[in-house]
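Next up is one chain by itself, shown in structure tokens, the form predicted alone.
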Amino acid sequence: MIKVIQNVMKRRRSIRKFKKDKFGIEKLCSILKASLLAPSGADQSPFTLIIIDNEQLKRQIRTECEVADKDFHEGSPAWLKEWFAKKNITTEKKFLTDAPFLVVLAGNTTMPYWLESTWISIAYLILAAEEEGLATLTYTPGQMKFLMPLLELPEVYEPVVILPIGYPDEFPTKIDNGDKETKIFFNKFGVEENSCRS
């Protein structure tokens, strides 16, 4: 069974180009329900999911995100600016209007472990999307407070991520990991375990 899950994990890619092709809301809801299966602090599932398919609202969100990301890109350290340039990531966020659906996850900040629990649910969701042949991107703009009035979120909620979901219009085949250092150690930092080497 772990091989099946690993294959889904290996196939998954962050997608920034989407076809505008629509698909049924039932398919989307089955993916979103997968996020509710994730473990959470005190078993509270302290997050909510908001589906957005209104074109005007998507354009408003895109406009606000592009403004926020312009400030973020300009204030980024040199190494991150270089990475953006290498990956051709700009402040233009077409995926927010091209993808047929956006899903915003917001966490209830009054609940224990709300942020950790929300991110675990996001992982479940993006893997479920991949399994259904759909693509997404864990997009976190420079700031997301603008979503509060737009989505009429209660004050105790904090937006965590915007997920565009749709059919991919790009097909990256390889993840460029560069020269990533070892991340798995044995008993203490710096001691490698040979059987965990890739």
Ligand SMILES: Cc1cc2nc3c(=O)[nH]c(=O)nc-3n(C[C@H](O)[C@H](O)[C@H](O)COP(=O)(O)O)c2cc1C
The other form holds:
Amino acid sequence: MIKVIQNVMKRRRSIRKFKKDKFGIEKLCSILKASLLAPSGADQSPFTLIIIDNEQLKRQIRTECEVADKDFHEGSPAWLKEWFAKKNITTEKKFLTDAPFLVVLAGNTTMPYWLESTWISIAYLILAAEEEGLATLTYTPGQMKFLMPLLELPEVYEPVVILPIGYPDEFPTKIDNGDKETKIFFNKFGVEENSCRS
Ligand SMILES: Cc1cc2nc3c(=O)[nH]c(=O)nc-3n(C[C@H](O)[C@H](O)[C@H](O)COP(=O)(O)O)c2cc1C
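Pass me the form predicted in complex with the ligand as well; I've looked at the form predicted alone already.
Then the entire complex follows, led off by the chain already shown.
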């Protein structure tokens, strides 16, 4: 069983180019329900999921995100600007209008561990999308306050992520990040163990 999960984890990639092909809402809902299987503070799954398929709304969201990301990119440190350039990540967010669905997860800020719980649920959801042969991007624009009036979110909610979900139109491979191998230590910081290296 663990191998099945690991294979899905290894296969999953962040996708920033989507086909416009549509798929059924039932398929989408089965993916979204995976978020409710994740552990959460006091078992409250303290978030709401809003599916967006309205083209005009998608365009509005894209416009707002492109403005927010322009500010974010301009204010980024040099290393991050370099990383964006290497990954070809620009402030144009075509994926927000190409993907057939956008899903916003907004956390209920009155609940314990709302942010941690929302994020672990996002992890479950993105793996479920991969398992269904769909792709997504964990997209967190520079600011998301504009979603409050657009989606008529009650005050207690805070948007955490926008997930475009659809069929991939790019197939990136993972850039090997050697640094990650040195992150597992034994008993105290800095003590490595050979069996955890690869
Ligand atoms: C908390 C979080 C925020 C992210 N925000 C963005 C984002 O705003 N824009 C984007 O293009 N990718 C975003 N990503 C995707 C990461 O860039 C991506 O996961 C990372 O480069 C590793 O690539 P992979 O997902 O293909 O393994 C985010 C990922 C996480 C976990």
